[in-house]
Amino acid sequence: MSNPENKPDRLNLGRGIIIFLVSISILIGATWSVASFARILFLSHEEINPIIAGGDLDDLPALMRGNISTVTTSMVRGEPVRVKPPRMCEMSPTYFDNLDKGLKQPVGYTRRNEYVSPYRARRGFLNEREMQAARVAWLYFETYTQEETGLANAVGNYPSTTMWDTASYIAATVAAYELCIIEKPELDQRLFQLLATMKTLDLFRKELPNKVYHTRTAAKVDYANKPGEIGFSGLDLGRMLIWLRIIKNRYPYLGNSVDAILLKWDFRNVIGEQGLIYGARINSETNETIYDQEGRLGYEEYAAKGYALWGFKPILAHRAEPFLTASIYGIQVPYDGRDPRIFHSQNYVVTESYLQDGLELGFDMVHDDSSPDWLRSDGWRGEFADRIYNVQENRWRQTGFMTARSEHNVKGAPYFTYDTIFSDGYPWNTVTPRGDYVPDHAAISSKAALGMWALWDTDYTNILYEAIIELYNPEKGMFEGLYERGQGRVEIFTANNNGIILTALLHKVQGKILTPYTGDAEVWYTAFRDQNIRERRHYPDPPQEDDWLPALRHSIQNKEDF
């Protein structure tokens, strides 16, 4: 039991502690007041940098980043935005009379690393022969599009397709409408059905579209068209992204449907930290997903632009390096410098990847919404494309072989060949996907010939045009090409061939097919801002000037002449 005599001592001790604490508080308060006053007095003599909304010091919350506009050349340079051309049947008869072709511009690189080519694209209304070719090419898609899904077969009657070939179908549909072969109700019916099917596709391991789908069921299949999944192709998806951006920009009412597709996709494994493109495959023993770098010079940079159009940063994929050149008929032909024995991927040089860049994107940077058609703002791409054209014309002039080389399907085994300008150390090398040499499959590719005719207005491309403009079956579409050694037509019909032919004919009428985006905010950039989905799936912010891919130039590299 405690002693009651100790109680007054405890009370006195408590009062002392309280008085001490109050004194300390008063002292601290006085010191803080003096320090604050001194700080204010000192800062009044400092230079203050105010934070401006949208400026360098503005740490804008992620919730608001999607509302920032994508920055383009017209915004930075104060140049007029390119205007979407009218449909061909809505153009005035004098539409092409005052078309600026930049004929007096000096050839070569500009100080911004843009490129002015000595050649100009062919522009004007389609004549009757060209319209007939366009109608027949479109007939392929009328014949081989599946009613149930809206997907088109990649090759004739075979009910299978890839994202690459589906993009070719989108391209064909846009061209058919803009060339007035079909009207808006059919355009809408086809695209809305296709986009709805794409939104419901079962993705490869919940990431991205499988490499192959059955066109009647829209189910994932393997290369034998049997149920299953085999991975995704980063290159195929890059092409698809280009055409989804084209239809979103041209037809804004499709924007929400397009965005809804992409907002189901998970991009975390397709673009690496350094900006390279990756594809996926399955390890047959462990069933694990393996991600491999995908793409070589030509296709890699083309696909990179597809990702950049949606705000991704495929920095290294867009660069030509590492590249070498082979001197063929006096032209320094660029090819990928990565050794196929080490990297296990061939460096085929073909025409198609350069054609698609020129027809669809105008050899321009993706942020360029204001330069004229004759100026190639992605300078080295435009210059390399001229080399790819020149070497084929030079071969014809020196050997007599008409040359328009690209990969193409063939009837029967091996079913597909890479008909190259250069590969495996050899010029004019025609090989199977397995690497077997098959010179009898060398051909004048219809899509390459007409694409070159559209982009290079020359006497040589007039000869190519005459070779293929009536190379069709009036009930099935344009043939794949003409065999170089005189065996006749390549008697097979594909979505890619007919789609690119329609694209080339549309380019003659309208020029660069990608048109600028006309809206402000996009659902693609604003969706899921209040969740962590954007970070998990690596969805980007609207690109600003600092995010632009660099415009580059390249010098000629001399190698042994072939």
Given for the second form:
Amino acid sequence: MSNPENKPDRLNLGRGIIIFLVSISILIGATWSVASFARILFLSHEEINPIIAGGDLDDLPALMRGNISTVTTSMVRGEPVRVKPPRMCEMSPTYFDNLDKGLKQPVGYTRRNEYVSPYRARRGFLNEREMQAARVAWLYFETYTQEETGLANAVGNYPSTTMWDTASYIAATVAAYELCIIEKPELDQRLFQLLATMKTLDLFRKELPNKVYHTRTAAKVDYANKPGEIGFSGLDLGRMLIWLRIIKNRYPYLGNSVDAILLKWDFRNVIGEQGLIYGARINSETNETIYDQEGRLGYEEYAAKGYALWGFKPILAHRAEPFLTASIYGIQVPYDGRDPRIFHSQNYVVTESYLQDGLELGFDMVHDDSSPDWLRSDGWRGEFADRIYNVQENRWRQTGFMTARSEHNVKGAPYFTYDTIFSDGYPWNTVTPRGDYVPDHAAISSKAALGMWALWDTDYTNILYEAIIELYNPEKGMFEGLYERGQGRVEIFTANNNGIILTALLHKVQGKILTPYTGDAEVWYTAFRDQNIRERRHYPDPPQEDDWLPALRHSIQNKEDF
Amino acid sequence: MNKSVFKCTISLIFFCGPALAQDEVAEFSPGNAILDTTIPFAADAREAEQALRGAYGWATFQEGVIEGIYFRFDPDGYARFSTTPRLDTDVFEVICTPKTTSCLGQKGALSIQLNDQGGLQLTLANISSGDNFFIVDDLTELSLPNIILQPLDNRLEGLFASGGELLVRHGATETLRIPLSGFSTVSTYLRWVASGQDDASFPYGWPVSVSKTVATTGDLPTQTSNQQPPARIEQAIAPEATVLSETLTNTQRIAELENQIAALLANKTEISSPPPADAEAVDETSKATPDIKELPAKPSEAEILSTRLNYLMTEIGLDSASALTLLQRTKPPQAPPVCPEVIGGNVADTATEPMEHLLQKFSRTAHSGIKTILTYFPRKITQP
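Swap state to the form predicted in complex with the partner chain from the form predicted on its own:
The next block holds the full complex; its first chain is the one shown before.
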């Protein structure tokens, strides 16, 4: 039973506790206020955040910046890092059953300027026809790789190559291994020999690799394939940088060999202060080196990503501007806005650079190591690529011409054509490098057709596939293409064509080819820290979030503009 | 089958373009170079570099424009000629056998090639026996003999070079029509290549640049309109042109010559008046029987005048007034340089052609010719 006399005591106790707590609170508040006031009054100029050596706030000297981590989206956003897919022969039969294709995602730009395409890439195991095409494409490199140097000929048995075509050879080697056409001993033998040769290449005026090398001797040569030098191509080197990063990330044991090559190169002139890419050539009268801005919309952004993958900041080269659009079959096709009459460089619109961006980099920003395959984190690139695809499908639907256009070699004069979607003010303009209009050389490019087939899983690309998948010589490789006007096959075999075809087939199996870097420090970033070589050659530090190239968007085309 | 037709067909089998005869097409090799692209083919021509993606292809080429024909050629002789800077329409394409100066010019079904004697051999695709050949322009239609399928002589070559279109009819049906624009330039190019780029292979009046140094950057003739006036040099020119230059330097003679020209133009009106009735009868007879044996042995003065004018304007490139002046100052030749009847076909048409029409027919050639000559002697003309 309760005692009624105890009630007032309990109430008093309760009140006392409340008063005590309130008093304590007031006392603490007053103390904090006084302390804050005093701090503001007396210590305002002495506020110090403790900086831990090597911590976020530590402004490291150049000597020590090499071993900080490269910052990627997985680190900043806490997202899981993408994982390198297994080789095709090591995949479980159910590998593709639960593949996230993002089919329910709304189409368009996201808040971060990523782009969700209405199309999805084609994914799955290769069937026997595709494996046969892959084997034949690899046969090109088995046939035309030079034993002495490990370099592969760019065109058939002509013993010459460029950095662009050598990157295609690396691409083919990676694909052949991942598709289980070759095994690791052959992969290692080929890549180690190639990388060793690349390290010994005589550079153009001690800067960067010459445009052309003789594949049997690895000597730098002129356009007649005679010992000499021409200059360097910023675009070719950009593609090479992409593939060197791909093999370094996929096969970390190659990392030192790759870094050793790059640490011989001098990048001071290839990326300008504004972030544009430059190539070099020789003034025939004065023998001086001339540096010209290189790259137009399409190739320029693709190459820019190669430099960004190694920490450079090609900010302007990665932007689409200046660009214009031409309305072709209802599609606003983007093309470079720099006037060829002033800049003396044509603005060819072809499929290739968009394909390579999609296949190798997933239309992603280079710092993106966490987004799913269906999300294109380099938004405008992904959206522009859809336009490049759409205009070609529309041409087929409205004229009946199967269309998959790219640059391609031809047998006999003029030896090379830019088979464009748009150039020089004309749609479907097929021109030679010297500017002749050669519509007879218009062709369905094999690499463009299979690249589109891999990246755009549509009925139209199924037709392209049927046209191309058996377009090969079983002893030499895949043919360059199929003439649009019915003259038959483009009977020439090239490293670029066969390399891109293998890349497209690998993409079907593994998706985006570039995989995240799984190591910590890189020699590329730590070397020469005790010398001034890094400054002289403009070697970068590991990129941080502030160094990321911006993800941008441009006005989207929602419907055809007939 | 007609021998010429057979030859033509065989030629086509072997020269039907890079896309159609892949097995016959050689792969690229720097050793296939037969031309030095720094040596100009014409006054406005210059060497340019082309942006190659690799070493498979020619790093340099030459481009220019001559007599309204734009051209580009590679070190292996591969060339394109067209009336448009883009070289996209009405194209004459030249392809050379690798490492040789044996080249073939093609425009549609028409092919031309030099034979061993340096003569032009013309071939036509898809023709059959019974086909008739004509050269047509806006005003006239000139029948041609089948000997055009044999090596062309100078007169036939001159006729083809004068322009117009080559027309092939089977009965009343037109089976082929090929513009002859660029024919003259291509035939000159073939001879220039065959001669190892010797300037002596050029016809009279062909403008050649002084400098063999070339611009590798900047505006190019076939790409922009910002061309600098070319430097020129004198080269061997015809005696008639020398006479003309002497004449033009004497300013006191100019007024006198103008009076003479006025008188000659008055005579021209007289010549071009309708012929008498009997002349028409002769004309009709000639049309019906185009056998050259039936032609009069000695041409009339009007015919001589006509043929000499023809020669001066087509071969030398003078305009009508200058040509007439020269006729006044030079002796009549022993034999006319051009004999229209040998061309075959409608001889009487040509022989009785009014002077007015002749002047119109050759006005384009004459215009460019006189421009060339005036360029050689600009200072002399303007000095008192």
